[in-house]
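For reference, the chain that follows is the form predicted on its own, supplied as structure tokens.
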Amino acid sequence: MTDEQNPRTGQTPTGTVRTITASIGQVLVSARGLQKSFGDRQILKNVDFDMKAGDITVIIGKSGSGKSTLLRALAGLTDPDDGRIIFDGEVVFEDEERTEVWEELDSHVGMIFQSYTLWPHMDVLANLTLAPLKKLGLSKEEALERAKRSLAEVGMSDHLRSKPSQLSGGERQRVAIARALMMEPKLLLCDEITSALDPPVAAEVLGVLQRLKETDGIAIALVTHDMAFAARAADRLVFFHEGEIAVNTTPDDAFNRNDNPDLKKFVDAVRF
């Protein structure tokens, strides 16, 4: 959402309303021919990728294979060198730059990191409301009500005034999810968000994500090295190898019937 938009109507000065039209089961985001290099090293090599509303897509592969770079490109945190990104039928990246439409749709995209990135000096309420107050222009009352709803969705209603230091790792990750929900995203990108969590806590976080995709129709992309988590979470499983998508299938096929030697080697190395 741009600074010129009315925060209540979502309208720009031209009267354009940018709402998400993709329903559950329809393609929400597409990447075509994405390429990205850092120096002499090519990280993304002509990547094609689709995500459907209401699906959890789990992305696996070796460190440096391109997984996180793809997420950052979809989130607008880094621009590809070439290719196209389409979000809800609108081209948001093309010809090496973001289109004007991206500014009207980027608030529908949320990203959560392994390190939580919570402000340690702020309580949970302040962490949740900072961006909506500044970016969406919500009133304090509207932001408070939205914060209460977001915390309720992740089972953290009793921690509105807690500081991050008072929370466990799993609780901090739930707050990070709630903060992303404050922007009411339709695409949620999660980069290794369970890697520092014990298996029971990771399972709780997975439960939160599954509820979100089922109740809100959010498309979720999740990078992980935890194969047990991947098997439980994924509707689609994508395996990156040396900057390319080598496998894109169901988790059952990937783990039990796929004959890709690089995937087999990777899974055997990090298996359950």
Ligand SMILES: Nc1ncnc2c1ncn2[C@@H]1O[C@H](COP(=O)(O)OP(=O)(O)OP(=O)(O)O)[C@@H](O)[C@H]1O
Given for the second form:
Amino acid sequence: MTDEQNPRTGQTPTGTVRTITASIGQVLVSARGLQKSFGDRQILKNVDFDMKAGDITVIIGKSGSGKSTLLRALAGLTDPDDGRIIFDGEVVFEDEERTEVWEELDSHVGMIFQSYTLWPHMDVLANLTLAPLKKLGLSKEEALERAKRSLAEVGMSDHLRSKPSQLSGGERQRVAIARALMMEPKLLLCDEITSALDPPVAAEVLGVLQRLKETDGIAIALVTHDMAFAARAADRLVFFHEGEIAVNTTPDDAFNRNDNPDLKKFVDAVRF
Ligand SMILES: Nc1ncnc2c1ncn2[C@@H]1O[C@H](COP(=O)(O)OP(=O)(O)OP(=O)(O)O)[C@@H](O)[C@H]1O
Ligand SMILES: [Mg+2]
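Return the structure block for the form predicted together with the named molecule; the form predicted on its own was the one displayed.
Below is the whole assembly, all chains and molecules, this chain first.
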């Protein structure tokens, strides 16, 4: 792999980044018939799924049910075995392959994980500007300006020169969000990003995401095991069960009016 290659896609930047046209309330990303197996175990069975710009979709489900695999497929970290992914009206994955427009849309997709994936030896500024300098070809001044804007959005303006080790967990997670914002994503995939945080700090991070969906119209998918967090955050709630979307509804309906036995068992197990 050369320096120019995107570590995620293995592709070299072309400088072409397509502008996204979906506005708040319109479908931004669709998955149709997604399938993925590891060995002889089918993990994604036939997943159909839409996400709208400006919505937070919370994905819940048992450990091992395939939630992270779904997010990774949408982020381009795992190629599905079959199915289609449509992003802003363009087919980006079909017939077991990424299509030509994949790369032009790829930088609009950001993913954040539970364990903070910041580079420990770099300060916040360097962490934020590394990818945009390389992938988007921004000048240092432009990257600095964008870093200041992104940090302001997550309330971390005072920490431009901090090292990750000098930050609390919640602060690191907010920097991880700011880093994703540097690429001006329209789809943000968050995999258990608040699991290691205490409730008030998790609420702060949630507040940041809620502002982003409202101000920037970002579509956000959030995988979490925290039901209170799910109920508060979600516009849509997806219950993932054995590789399939078993329930896709509002959080109120999911928690109070749904008679799916697997969801009931799942919710009852965490009620106290
Ligand atoms: N790269 C891989 N190779 C082999 N098996 C995998 C791989 N990635 C995931 N799996 C398996 O696929 C299943 C689903 O994993 P996944 O990480 O999607 O579950 P999850 O719903 O996110 O679970 P958790 O809530 O524990 O994070 C698991 O049984 C896991 O072991
Ligand atoms: Mg997972």
